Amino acid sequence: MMHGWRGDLLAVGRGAAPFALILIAWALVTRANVLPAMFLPPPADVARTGWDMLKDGSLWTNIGASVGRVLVSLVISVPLAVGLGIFVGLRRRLSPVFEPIAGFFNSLSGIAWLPLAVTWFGLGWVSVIFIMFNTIFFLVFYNTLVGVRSVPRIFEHAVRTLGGSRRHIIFQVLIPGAMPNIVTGIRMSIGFGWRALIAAEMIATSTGLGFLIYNASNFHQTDTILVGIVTIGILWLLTDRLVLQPIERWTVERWGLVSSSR
């Protein structure tokens, strides 16, 4: 039990000693003069602004603004995207064909939708969910399909030979041997999903992180931008540590394709 106690507070250790590098290089450069504090504001200035905007209320409310588009899109979108693509990934003469048009879709950053949307939609939330559901969907949709084409047609044959159904393929074969796929798939599609979220904020909306991050930079504050971009990346971290890695490593665990001691 030591031994896993100090495994993970080495873990840690490691994690967090380049950013307290990155810390004490940006506080040397600050107090060294390099840069005017206008372009580079200490370190200490940041976080005296990043706390009292959570004293006000107002860095709690873009946060709430982002993390709540970000819940609304995997809501729309993964469950659409699991679905169409399990169900394009059975039709092995269909498959060929949708593979590429995803793939396609695929390659194409939510960003660019940003015109379109806003010329369709207007600014508000209705564009910002159609950007984010376009990079989320087609990331999850492409990742599970060709996690269903890579299931071996063996499996499939043999579950028919014991008398198994449609059904029994489809939940105790292709989603099973698909998983790791789709899981991948969302963790990649909500690191990409946050990316495009902030751009559309920063035009499309009036509240979020995006939003928050353009409007100081009208003002130049300096602080009040490094604070969004901060909190940005705490986010994000915390969702891919304590969520999105903990269920891709239990999902391949579970189906046996690595080990689960230590």
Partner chain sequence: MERHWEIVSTWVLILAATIAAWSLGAATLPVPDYFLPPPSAVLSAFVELIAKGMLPIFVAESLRRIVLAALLGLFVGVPIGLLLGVSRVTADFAYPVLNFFQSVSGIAWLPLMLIWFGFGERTILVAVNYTVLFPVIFNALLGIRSVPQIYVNALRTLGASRWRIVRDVLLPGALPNIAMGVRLGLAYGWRALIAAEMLVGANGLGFMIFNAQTFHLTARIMLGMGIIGALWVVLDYFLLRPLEEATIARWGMVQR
Given for the second form:
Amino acid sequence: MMHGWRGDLLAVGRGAAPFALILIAWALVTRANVLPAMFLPPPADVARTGWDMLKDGSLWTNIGASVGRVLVSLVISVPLAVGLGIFVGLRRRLSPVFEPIAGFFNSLSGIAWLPLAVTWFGLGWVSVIFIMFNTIFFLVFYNTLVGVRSVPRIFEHAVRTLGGSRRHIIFQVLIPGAMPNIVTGIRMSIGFGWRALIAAEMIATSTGLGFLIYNASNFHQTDTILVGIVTIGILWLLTDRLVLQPIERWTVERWGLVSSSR
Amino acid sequence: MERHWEIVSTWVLILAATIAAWSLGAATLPVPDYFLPPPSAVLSAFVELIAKGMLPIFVAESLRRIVLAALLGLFVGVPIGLLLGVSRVTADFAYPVLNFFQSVSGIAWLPLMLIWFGFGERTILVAVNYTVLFPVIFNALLGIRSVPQIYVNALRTLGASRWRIVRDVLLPGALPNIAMGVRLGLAYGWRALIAAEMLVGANGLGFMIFNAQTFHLTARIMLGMGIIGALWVVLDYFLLRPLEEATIARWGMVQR
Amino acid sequence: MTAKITIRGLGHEYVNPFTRERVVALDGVDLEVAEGEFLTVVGPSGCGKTTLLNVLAGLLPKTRGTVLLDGREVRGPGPDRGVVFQEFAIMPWRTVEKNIAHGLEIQSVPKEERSAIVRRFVELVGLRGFERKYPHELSGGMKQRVAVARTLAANPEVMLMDEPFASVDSQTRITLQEELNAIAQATRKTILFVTHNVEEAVFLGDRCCVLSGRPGRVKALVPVGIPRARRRWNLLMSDGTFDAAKEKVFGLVREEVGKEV
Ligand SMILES: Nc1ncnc2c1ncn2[C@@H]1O[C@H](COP(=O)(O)OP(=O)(O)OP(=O)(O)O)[C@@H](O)[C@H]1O
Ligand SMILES: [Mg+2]
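I would like to compare: after the form predicted alone, may I see the structure of the form predicted together with the partner chain?
Next comes the full complex, this chain leading.
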């Protein structure tokens, strides 16, 4: 018998090895003194700064602000977008009209909303949420709509010939059938939303990871910037592992449908 | 054909209703003028910026940057991803690193790049190219690794060499993911460009709408947004769609 | 007659890489296939027929036993053994004719000769007019015919076929079965042919190998003493030898299927 945890440990090791190599290369470069420390501080300095920021709570505050904004925007936008997407998707006359409109707003998603947001809501939370809402809502709405529309009619016919009602068709055919697209939409919206957030925080707020790194750059605090970047990367990997992958596993992969966009 | 007309006429209806409501709102709502300029103001902003010659320059600058990044992604990013993906060992090694770097957008690196490359064109280019490159490389690698084993087996039983398996199976099999990666990379890149132009630029569409905000030229912001959205639609339609249609759509491999 | 393929004590185990669960698919298979013999393999679903074929093709490593081809141990796949896969495995990015030509391209057959061969096999499997179509534009049965034609065109010594006619309509199936019989007669190829269909197994096989339920092993070998030239459906409609062999194989398979439920 192989022990499961030993396999896990091996996998973690294999995943960490490339990063260890990068760290060593980074340490060597800084040791060689070819770049001023302002350009690239040694990894030990960055680790120390990171540790200090964890201890005095400033990193936690900024993480909390960023993650909080993502969560609030998701909670507001996703249910609305899925609901409306299904509602419109079910109407065979409405959906071809709305598909390109939603597509257009998708191509506008993200940071392009910032100047308008600041004009309307000033600097602060509301502007950021407004930008995030526009990013997340249209992506999820569009994907849900397309998902519902692209469920093969044959499943619908199958349920109908089994005597299924409209309710059956909606809940047992169209929603599960659209699930891969909905999950893809949510995944994409978190990706786009998170990026829009970082950019928006640089300009429109005075908290959050985006603000942290942008502000640090004004004072040439390269170590703080690197702490921020690493934090952003880790947060994304955690989101992917703890939220997105489980969602996919419990829906589309269990049914053997694969949504492979990342 | 009839359906088509129905859709178009519905659009015209929706558009007309939106413009009417917008005009009415702009005229009657008790808010300052810059809060909600009427549609006519957006139109005159358009005419004004064309007449001054600013708009064509801004559009050209933004397009030049994104097209450059697209070319780099296609001709450098894709080959790198494919090379890394062909061997199991390099793929396993590169995967977590690429995943990390593609998840940190170019915008997050911008503060660092400002220190490295200064406030200017170089920083914008690096940020945008970085943003495009990593999703492209990552997805090309993923594409190679996710070609169904059954195709590889079929070719092995026909006596194919390793190189031929790469050429006849792995490359075409990876194309759906490659197309997806290019699309995603450019979508991220376009947004990173707008953000970088806001933060750094002295030209480009991002700069235009950001600068307009400081002067409360809201009509100009709305105009810029419309152009940013429209340009992406055009880019998508004339660059990315044809790429897909020539390959994976013809093979019935589109999963959209 | 010398043995083309010799299998002794062959076992295969699948190990799920995540849960480490083991499935014994084959256990102690002993089998000899003579040069130029047409051997059909039947057995209940999931008994390991595909597994056996893949081990022979060199695509799956065996867990136990020996597999010899012309007295030499099988190590990896080669153009001497052509495979028709249960899932077709034709490339979606190649047209019908390009798919059929694939093996010939790999063997660097010159272009003119190649297109002549391709034309012949397109004709044989009844796909004329579809040469320039992509697989997604074909029906399931047509895809399967492309897969058969690809393997035939590559002209291997041994053909390993995994339910190649399963999704073909019954009319086409009859044609293909008779064509395959004619090819077997003309080329004297060694063929291992897996099928669910007992009638087909008896129609095509010099011998019919019945596998037991999982883990698969050879339950019986039923010889079918009908000369190739007589194997045409209209001649076998009321043929005593054919019916007797069919009855026998049916009985053996039914015993195995009965055990499972
Ligand atoms: N990749 C795999 N991993 C784990 N178990 C497998 C795998 N492939 C097949 N098996 C198991 O091995 C057994 C034999 O499978 P195989 O595909 O050889 O059956 P088969 O006889 O070809 O069935 P069928 O007639 O339905 O095609 C089955 O019980 C199956 O569950
Ligand atoms: Mg099988």
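Rigid core: the largest C-alpha set superposing within 1.5 Å between the two forms. Note that the coordinates shown come from a computational prediction; the quantities given were computed from them, not determined experimentally. Residue numbers count along the first chain shown, from 1.
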item	value
Did residue 22 shift 2 Å or more between the two forms, C-alpha, core superposed	yes
